[in-house]
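In the form predicted on its own, a lone chain appears below as structure tokens.
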Amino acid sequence: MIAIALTYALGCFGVALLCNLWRLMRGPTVADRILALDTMVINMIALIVLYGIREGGPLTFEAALLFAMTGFVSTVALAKFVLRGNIIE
């Protein structure tokens, strides 16, 4: 039963990732594209964690943590660049 649920969740997050990619390509404003990129990071973290649960490897959770930190920093840097025009003051 858990294998079916994991497969369904992996499929749902994969479709959500494709929708985020579409929004990233077609976003009418820069803010929409930054939001799409942030949501893509969240969906990728979910995919990595679900894959780790499915395969039972502890390395994927550490990879998800590193990916989350990198995604957070990149989102903050992009938002700051859009608001102020530079990242480092």
Given for the second form:
Amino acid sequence: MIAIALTYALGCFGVALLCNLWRLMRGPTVADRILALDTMVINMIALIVLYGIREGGPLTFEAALLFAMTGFVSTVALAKFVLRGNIIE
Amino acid sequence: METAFEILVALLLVVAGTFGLIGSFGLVRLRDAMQRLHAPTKATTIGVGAALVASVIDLYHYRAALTWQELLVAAFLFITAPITALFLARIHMHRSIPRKALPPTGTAQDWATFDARIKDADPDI
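With the form predicted on its own already on screen, would you show the form predicted together with the partner chain?
Shown next: the complete complex, the earlier chain at its head.
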């Protein structure tokens, strides 16, 4: 039963990544593109966690935490650059 | 007892996948930029949160090891999601709303995104 639910969740997050990619290419404003990139990072975290459940390894949470940190920092850096033309003032 | 764990983990996984898909589908479907900012917050909180809780329960069930570190990821996402949303709303205000349409701030200072005092202080920036 877990295997079926795991496959369903993996498929859902894969389709979600494709939706984000569509918004990343189409997005009319810069804010849409940054939001799509941030959501892609979050969906990738979910995919890493689901892969950890499937493989049964306890190490994947470190990869997920690193992904969350770099995703947040890159989103804030992009937003600061768009807002002020500079990242560290 | 074994099936109870399995049902719980499977239910959490289904909830996680459904909410993740709903959040990203809303990102495609909704019309306005600020409406689109609202949609992926569900994927962040419930989607990833349910996947992490499922991972904790699954590891506890199969390895008999209670790993609380995975909740760190959820805590980090819960802390950083409002900051990201604030920055994106400021980008929307800065670039998509006309300067005259914004209400007055009520103080001597301008809106923070339009504040030009740093430019005056240092012409290089």
